[in-house]
Amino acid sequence: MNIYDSHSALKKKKISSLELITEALKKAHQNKNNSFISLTSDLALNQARTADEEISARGPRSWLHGIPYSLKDLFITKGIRTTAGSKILFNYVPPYDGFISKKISNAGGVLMGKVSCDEFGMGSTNENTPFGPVHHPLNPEFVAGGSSGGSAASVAEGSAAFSMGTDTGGSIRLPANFCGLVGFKPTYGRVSRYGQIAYGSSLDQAGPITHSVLDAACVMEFITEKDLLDVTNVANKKMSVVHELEKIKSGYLKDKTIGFSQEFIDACDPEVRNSLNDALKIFENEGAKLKNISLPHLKYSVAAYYLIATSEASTNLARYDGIHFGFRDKMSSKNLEDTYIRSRTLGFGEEVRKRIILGTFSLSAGYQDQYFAQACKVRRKIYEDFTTAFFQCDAIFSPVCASVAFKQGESKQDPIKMYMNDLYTIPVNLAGLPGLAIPFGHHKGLPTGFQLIGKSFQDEELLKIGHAFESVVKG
């Protein structure tokens, strides 16, 4: 079930939205992947009936009209529980809709429910949450990836045609890659963050997980409007690229220059490396020029990221104090300070507490210049590396991860190794660039793939290159 074909079937009245939603709900109940935190069955059925009435009278008003979708539980939804995958917001029901939920609702999308994520988006495996781990739809012994693991699993299992995730250091692209899906992280500022629960404010960006690049473009048309409620949302024209993608043939790649680092590819596991080299051969066979580029500061990206992201998280999560809203420990709290301490200690999981402590230390007196300020300087160097590289190429080809999906529990055994697996995705967030994960190949039943990195605010061009490659592979 994908957006583009479902839209066409709805338009021709070959299928109804109610039939789509009924089938999606059936799959949501059948699958045991633990993808949903809150399944909104009644709401979805009511929205589907309304959509069918509207489509019958006037036809679909958008690509998303009558299409089932899921939302990562970091997006604020009026009247629907929003937990951020955390105990501290376990029963929080927002009184308003955020930008993403409002725009997709206005486009006629049918909300299936809120899906699981690593707590506050902190993790790569979707195991860091009191709601339990999300299982890989193809093999439950493996993780679906994180932090948007519930988003990827819901699309892969068929309980949603697309899902909205968030990407702070790869949290859209990694689970998409693990589950054999397309994951698109737009340029920072291209999509409003209003109503998106924050982890790292200068890094977070919402984006879709879909079955195809064309489907990703269908979603992007409705979430790229200017939003005056988000000061980081850059005034830019609304994305309108679907009809251009429909016309693209494989010849589009001719004379495009694709940059890559052989050093990064060689560092991957053999099964991933072989898939990456095969993908590069396809680009070359289609007439693209391959250019080996240098990105010398990317090796420092993980260290810089975990200082910047945790520092911002320390600030953003200070509001969860056990007083204003969310979880409060009422046992043995002697005074206000004790209430703060106990509520935050019991409300936050281990990974979140760890990152808050690291971020608070990095911002503390005497250490801010030594750690946080230095990380910001490295971030600038990484941006300059990309800027220099883009003088030589139209897009950069890169692994998403050095391996296929991890086994459940592996991250607990070696957390540092898990952090280092973000090496390929983190630089894109530090530089604020668009990144597109595309599935390609399998190893022992698990998907492999790659990502394309584009120039700042040239998201449409990145989607065109990705769609052209996808068209060649799918025939």
Contents of the next structure:
Amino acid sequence: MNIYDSHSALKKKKISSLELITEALKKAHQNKNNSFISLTSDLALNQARTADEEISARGPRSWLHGIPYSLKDLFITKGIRTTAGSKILFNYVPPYDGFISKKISNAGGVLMGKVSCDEFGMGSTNENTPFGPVHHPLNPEFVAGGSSGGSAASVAEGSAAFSMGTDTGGSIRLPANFCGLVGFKPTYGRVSRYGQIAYGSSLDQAGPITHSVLDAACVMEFITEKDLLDVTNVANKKMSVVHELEKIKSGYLKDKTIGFSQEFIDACDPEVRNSLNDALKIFENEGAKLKNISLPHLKYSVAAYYLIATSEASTNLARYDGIHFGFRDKMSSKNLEDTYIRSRTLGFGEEVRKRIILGTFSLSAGYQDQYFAQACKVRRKIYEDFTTAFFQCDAIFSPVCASVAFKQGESKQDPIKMYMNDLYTIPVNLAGLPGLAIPFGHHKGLPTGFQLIGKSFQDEELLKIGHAFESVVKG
Amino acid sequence: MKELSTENVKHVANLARLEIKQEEEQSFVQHMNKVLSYVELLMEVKTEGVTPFFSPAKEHLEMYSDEQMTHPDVTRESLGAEAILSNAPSKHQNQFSVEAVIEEN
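Given the form predicted alone above, produce the structure of the same protein in the form predicted in complex with its partner chain.
Below: every chain and molecule of the assembly, starting with the one above.
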């Protein structure tokens, strides 16, 4: 079930929203991949009936009207429990709506429910959550990827036509890649972060997980309005790109220059490497120029990221105090200090506590220059690598991950090994650029794919290049 | 740098108002030392005179106009006490209720 074709069918009255929702609810109720934390069936059925009335009177008012979608449980939804995949927010029911839920609801999207994620977005496998691991939709022994694993699984299993995820170091692109879907992280500042539970504020960005680049464009049109409630949101024109994508025929890639790093490709597992080389050949056959570029500082990305992201997390997560909202340990707290410590210690999971401690250390007196400040200087070098590279190319082609999805439990042993899964996605967040994960091929039943990285605020151009590639492959 | 001891890590945890349970001590200390030894990698980058990059937002301020980056200061309605307190674990007459701040002797 994709957005574009479903929209078309709704418009021609070949199908009703209620039929789409009923079909999606069947899959959601089975919940075989453990995608959902909270299912909103009644709301979905009501919204579908309303959408059908509106559509029969005036036709669909947007690409998303009457279409089922899911939201990562990091998005604030008024009156609907929002947990961030954490025990500390287990019973939290927000009194307000965030930007994303408001905009998609205004466009007529039908919310199926809130889907699982690694706690506060901290993880690459969707195993770090008290709600239980999310399974890979094609093989339950494997991970769906994270942190937006519930988002990817819900779209792949058909309980939603699209899902909104968040991406701090690859959390949209990695699960999309593992599950054979498109994942788009827009330029930092392109989509408002208001009502998106914060992990690393200078890195976090919301974006869609969909079946195609065209579908990703359909969603982007409704979430790119300027929002006064996020100071880092840059006022640009609302994105209007679907009609441009519709016009793209083969030939669009002719004279485009695609940068790539042979070194990155060679470092991948053989099955991923083969898929990457085949994809590059398609760009070349379509007339694109391929240029081997150098990004010498990207090998420092993971190290810089784990200091910067955890530092920002340690301040962002200071708000969970057991007093204003969320879990409070009432059993053993004797005084205020105790309330803080007991509530936070019992409320946060192990990985979250480890990251808060690391971030606190990196910002603490005597270590800040050595750790946090040095990481931010290296971040500048990474940003400059991209700036230099983009003088020579229109988009950069890169792996999403060096491997296909791996087995559950496998990455828990070694933290560095787990963090290295994000080696190719993290630099994009550090530099604030748009990144688009596109599926291409399979290996032993598990999807492979690649990533295109675009210039700052040229999200539209990146979607066009991605769509042109998909058009060639899908024919 | 030299490895952090259990005491060091417990001290940092306390700064973040977290407690490390006894059965977790080893795993937390190991995690910190593994990550800190890995990030030593950053020290080999020459960064003299490099301005730290704190956020893309700061770069955007220099790239885009004031009209794009700022907005008029307009008042709007806030949520109100009832909504704000709706998730409080403990409340008393429109206020958050907490345990004693100063203990009796």
